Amino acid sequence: MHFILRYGVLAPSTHNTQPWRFALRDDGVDVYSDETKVLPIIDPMGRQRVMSAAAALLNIRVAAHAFGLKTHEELLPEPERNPALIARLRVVGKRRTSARLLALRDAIVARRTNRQPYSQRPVSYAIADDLFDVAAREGAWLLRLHPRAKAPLADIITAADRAQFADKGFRNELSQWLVPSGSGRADGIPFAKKEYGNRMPIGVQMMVRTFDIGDNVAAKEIALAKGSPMLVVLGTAGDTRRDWIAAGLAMQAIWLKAMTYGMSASFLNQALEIPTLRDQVFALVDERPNPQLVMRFGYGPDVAHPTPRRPLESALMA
């Protein structure tokens, strides 16, 4: 289980904060959200910590599942005495492992946020149906959106970029997780993957502090987002603490499942860290309830190297 944890930590968090931690059992391990990995500008409720302590509950799982172990989990088994507890995975047996279960393991490891365009290549109704189906099993709902609502998605990211980097707590926030390149740090986001540039890297993170640079932050999103092959809304019936874990669950999994596929994937999720903007959103999706994620999915060019993660042996628990 010690091995299989290292896949755990593979999975993707905001601002690479990595808030997952881990208690090894006789019969398993304990998967916690980090609640110390705050960011109280974007995600004030911790929504999407915990969204990513299940993606790497998640890697877990597959990686477990392919190596043979049947598995059993409890979601929130201590929901009041320890809410930061997301999940208790028991191993419970042996399985067979097989071809699908070993290439999505494959894909945990290949796995990176691809913020580059992509081709217009189509995405197709069978692939996307399997993507649908697999966000199900997990307890999420999956919806495509259909081209025409490129343009009204656009026009809520362009606000929402336009208002996050018009307030200063926000950028704040944003500099603290900025990191040069050869700086050695193992969290946060690489200059690189946000597109500021890393040549410069003190001045980039004093620009990010000190200028409202939304427009143009505003203006490569609008671009991803429209030459997008396709555009994704996940969401869950509830917005409890058990949904964002559905919620983080179905993220991943449909991730690895479009890996699979040979397909990359990133994130549009300014769209969802404002509550007005949300509830646009909402809209957009036929008003079904508690959108949690914008992705955007399709065939891009290899990105060569991952984002840097902290050694398993800090997110051990005693």
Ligand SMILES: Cc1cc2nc3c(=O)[nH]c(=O)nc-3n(C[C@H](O)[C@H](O)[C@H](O)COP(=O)(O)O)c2cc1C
Second form
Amino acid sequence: MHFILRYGVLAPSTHNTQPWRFALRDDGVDVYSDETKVLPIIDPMGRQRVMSAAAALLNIRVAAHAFGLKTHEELLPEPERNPALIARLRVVGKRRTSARLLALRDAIVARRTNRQPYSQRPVSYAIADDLFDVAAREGAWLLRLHPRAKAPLADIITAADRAQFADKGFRNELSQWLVPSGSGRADGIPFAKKEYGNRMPIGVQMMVRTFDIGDNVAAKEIALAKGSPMLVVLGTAGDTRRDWIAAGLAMQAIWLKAMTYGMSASFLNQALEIPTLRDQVFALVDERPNPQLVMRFGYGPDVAHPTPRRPLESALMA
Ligand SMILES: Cc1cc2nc3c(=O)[nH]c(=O)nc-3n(C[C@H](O)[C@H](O)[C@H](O)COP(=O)(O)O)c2cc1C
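Compare with the form predicted on its own: the form predicted together with this ligand:
To see the whole picture, the full complex is given below, headed by that same chain.
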């Protein structure tokens, strides 16, 4: 299980905060969200923190299955006493591995948030349908935005970026998690100084959200949203901790599945971090309840700089 947890820590997390902790048990592992990794401005409720920890849980499940272990998960086993304990995963026997599981396991290692532009190669309906099923199995809904919805979404994203970057608190919070490459820090989002030169730090900050440091960021964001081969919104029936866990499991499950099709993904999430704009996204998705994530999928170039991770040992509880 200790070995399998190494797959857990490769999960994506908001600002690469890596908000998870693990307690090894004789028969498995308890997965916690790390409630000390707070982002009060963009994530006051801890929604994204729980989603990130749930993504680690999905990795652990997939790796365990790929290595021939059958598992059972109990979500929120102690909801009142210990809400940070998001799941108790137990090994309950053996199972056969498969080419599909091995491909998903390898996708855990290869996955990166890919903020670069993607090619115009379309994403087929068959792949999209597959991703809808994968999300549904984790208890979330996934909607592919109609091309007509891309322009309004781009407008909402632009409004969100403007509002967030006008907010000093937001800029401060983000800058605490932006790390120059080679700094040796094992969390946060690394950026390469040479690539962004004198546009730092605000240019780099914009890039994190939009991967675009051009002069006319807003206009390019619109191009980005419109140009993405597949924009999706992922959401849940409710908006409780249990729903956030489902959203995190679904996010990671569709991402790993997409990787097996040779695809990349990144986030356009800022609209969901501002309540009034979240309501506008709600209108865009035919009033499906509780949109949790906006992501784009497509076929992109390789990512040159992987993000670092803290050593697993620092996430282990005594
Ligand atoms: C719930 C969640 C929300 C995220 N939101 C954004 C976002 O709005 N913009 C962005 O560029 N990356 C976003 N990320 C990606 C993280 O920055 C990324 O996972 C982290 O830096 C680790 O890098 P990696 O995914 O390449 O391993 C998000 C990740 C998670 C799990």
